[in-house]
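The form predicted alone is given below as one chain in structure tokens.
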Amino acid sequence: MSVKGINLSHTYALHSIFAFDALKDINFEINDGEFIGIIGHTGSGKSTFIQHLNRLLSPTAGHVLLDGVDINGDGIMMKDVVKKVGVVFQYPEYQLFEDTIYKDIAFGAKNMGYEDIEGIVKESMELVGLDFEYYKDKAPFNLSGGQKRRVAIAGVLAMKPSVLILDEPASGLDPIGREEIFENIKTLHKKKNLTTILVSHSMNDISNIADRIMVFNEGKLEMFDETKNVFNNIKMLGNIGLDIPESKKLLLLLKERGFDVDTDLYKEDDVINEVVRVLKKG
């Protein structure tokens, strides 16, 4: 499913002395099946932006289109939008409330009016790496942080969205938990052919997974380009307080010291292979 924004703007406390322009004339187009990363410092507009994509917030001006349809248009029900766009917010495990994992994941699907709830819950759990028979009757509050995160993601998947938005999905997790979550996300993106949008402060996480990156700064969309091009624009990122992936820093350091390395690379695996190649050359 494609997502498009036309002159999207949002002002908090409009018509008051506390008015604040959180989004300023944002134009973008995300293609069906893309994996998009969103970066920006705290307060840059990232969270406000993603809340417009499933109509939790409505624009002060402009439009958000899903496959060409304005989600704030006349006759468009909130339920119709939520079916298409699922959002997993930061620390989603705090939103778990049922006494079993099965009930928690089934909640949204039931509200959507879907049939075969058990089949939907089972599929959603398997997609995030949770064995249905083993986990379905367990209390979600007794799980590890990473497992709770997966339950929350499964609950969103059970509503069968075409667009999946994840806001800092690995926040607070240990390295193993982070790796598991991102492996799940990559698998989900491919298996379900989702349009996936990932918000993260980690340049390393974004660099390893995103096709293109949206860079927000003070409510504006500073840049929206292929991941390689964004991380090659080191001066722009530095000017707005953002960094580049550690893997790319390593290549730049090696280049400064005279090694013939490809500094366009940024993914960890690609950088490791490049370093090995150069070392073998001597």
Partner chain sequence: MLNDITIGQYYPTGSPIHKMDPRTKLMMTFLYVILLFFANNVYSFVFMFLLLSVAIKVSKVPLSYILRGIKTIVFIIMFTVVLNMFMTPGDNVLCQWGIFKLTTEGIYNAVKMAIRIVLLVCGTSLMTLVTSPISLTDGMENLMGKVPILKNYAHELAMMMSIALRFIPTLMEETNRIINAQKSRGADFESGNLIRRAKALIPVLVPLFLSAFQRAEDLALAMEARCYRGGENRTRLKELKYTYLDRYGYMISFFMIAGVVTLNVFGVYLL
Given for the second form:
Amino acid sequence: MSVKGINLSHTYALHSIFAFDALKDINFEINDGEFIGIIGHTGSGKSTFIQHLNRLLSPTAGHVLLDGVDINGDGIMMKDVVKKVGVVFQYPEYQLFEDTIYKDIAFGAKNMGYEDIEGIVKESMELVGLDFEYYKDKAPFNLSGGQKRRVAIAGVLAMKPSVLILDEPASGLDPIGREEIFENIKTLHKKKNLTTILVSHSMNDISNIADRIMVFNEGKLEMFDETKNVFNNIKMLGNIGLDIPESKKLLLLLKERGFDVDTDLYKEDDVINEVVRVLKKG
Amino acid sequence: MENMISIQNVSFKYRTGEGMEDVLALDNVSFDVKKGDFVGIIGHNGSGKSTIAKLLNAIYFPLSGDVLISGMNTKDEENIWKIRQKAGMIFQNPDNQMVATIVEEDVAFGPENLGVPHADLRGRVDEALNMVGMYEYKDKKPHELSGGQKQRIAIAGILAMEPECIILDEPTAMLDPKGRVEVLNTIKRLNKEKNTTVVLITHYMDEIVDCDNIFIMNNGKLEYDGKPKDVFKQVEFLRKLRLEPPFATRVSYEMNKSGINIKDDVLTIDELAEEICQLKV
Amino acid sequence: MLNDITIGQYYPTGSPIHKMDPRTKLMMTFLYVILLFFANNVYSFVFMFLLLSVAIKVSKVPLSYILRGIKTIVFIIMFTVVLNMFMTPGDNVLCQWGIFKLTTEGIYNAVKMAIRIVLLVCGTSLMTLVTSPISLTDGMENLMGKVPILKNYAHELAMMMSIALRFIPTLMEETNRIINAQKSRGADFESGNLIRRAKALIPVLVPLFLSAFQRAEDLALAMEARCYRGGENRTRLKELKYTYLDRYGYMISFFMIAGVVTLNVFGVYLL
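Moving on from the form predicted alone, kindly provide the form predicted together with the partner chain as a structure.
Next comes the full complex, and the chain you just saw is listed first.
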């Protein structure tokens, strides 16, 4: 499903002395099946932005279109929107409330009025790598942090969205938990051809996974381009105070020292191969 | 040099409930931390590292063995408050350790509890706030601060108690990159300038590359006690313990694997770039 | 709606009222509330209204902040007004349906009640806006410590209050976050009858409680780690001290009592 924004703006506390422009005239188009990364500092407008994509907030000016249809248009219900755009917020384990994992995952599916709830729950659990029989009757509150998070993600998947938005899905997890979650998101994207939008502070995480990157700064969409090009715009990133991935930094350091490396690369495996290639050649 | 902390053959069990077997969280762990050192304790979730933090602060008591802070045993009840004053503790969630509604009053909370005379309180609070670079924020409310700033206030709150040692239990786990850097720089400066002993418990290896000493925990056991350099290069050993070595170390490891001989104990990319240059010559 | 609760929202401006000792402000507010219920005619109310207006002016707190408190209790005011209007017995009946009579006395009572509540809420809101929660609880602790029965609980109660105040913004933010998350899962808080709506709150309340318990546990641990062991032998960064401002405060208090008593008594003749 494609997501498009036209002159999207949002002002909090409009018409008051506290008025604050959180989003300023944002235009973008995300294609069906793309994997988009969103970067920016805390307070750059990232979370205001994603809340517009499933209508938790409505733009004070401009439009958000899903497959060409304005989600704030006449006759469109909130339910129609959240059905298509699933959002997994930061620390999503806080949204768990039922006494069994099954019931919690079924919550969204039931709200959407789906029929085969059990089938959907089962599929969602498999998608996040939780064994249905083993986990379905367990209480979500006794799980580890990473597992709770996967239950929460399954709860969103159970609504069968075409667009999946994840806000810092790995924050607070240990390195292994992080890796597992990202592996999971990657396979999900492949298997279901979900249009995926990932908000993350970690350049390393984003660089390994995103096709294109949106850079937010002070409510503006500073840049929206292929990952390679965004990381090549070091000056802009530096001005905003954002870092580039360590892998890319290494290539730049080597280039500086006269090595003939391809500095367009940024994925960890590619970078290692490149370093090895250049050294073996020389 | 004198030991700030000494953990001697400590075991600890969590009670999980009636009829269930208790979980052995620490299994005969021993190590020392010298005065003025900056040490890291690392391990994945459930490795026992947070249990150690709570033992050091006399929140838990060892099932067997002894925990000594500045020579005081945590088992002696009359030492408890002295120990907590000497070895201050910072927790993971920056929100859940602020008591007061105004920053400076929160910083004063510890010394107030110690009964520090009113005349000295102001000086202590101001000094602590300056030390963490948050003096201008003294009249702010907690919810007006970023996560990193809250954590620095929490550190100031401990500093105002004039401790000899600070124990930080995953202080950066909930922070953004900017907050992480703020907090890490603050504690590094404390260690250097005030010679405060620092125990940093974390699951990020790159936070402890320049520690004096590190302790690796796994399943309640101490797996490693030594310099970071000597262990970070053991990539397979670390991965077995579910730990991820820093990027530079990973690269040099992969390079060695594909037949390029390079120093295997590099910790930063600058170091790595230098080493690669050496190869070319 | 959650952002409209002004209680516990300190608004610092550095005015003389802000600098007054919290004990003075508490005593004055206490007196003000009592006098509000004692006031019985137009003149007394106008007098109270003027006092409040001056206090608001001096405090430099924007009026909109004070009025926000009213917005949340509009229903209570309306309910009281309606109840008073139709349930007050009186001779001057304007119209009547069954047991409900609209009388001039009723209207008079209703207006009086409405003014009383509005003045009450504005006055107490003002106090919380000009007194930092910490000094408010300090003041209460101090005043309660002087009352024999309350003495033993003074510190604990004050500590509980100050912690509650500290966590109000945190929990409000958290509530918003949970509501957003559940809305994104298709939860519907707006439609259906009362029972359905109450049920719809479960997905918000359960996580909120769980997280509040977690926070309480963490906080208890953090307080213990910072050597908290009750109120004994504690010193204070900010000790309460009466200044010349408080002398004015108590002078104004006497003026307030004298004014209301006089106007209550002589107001009858003025009418």
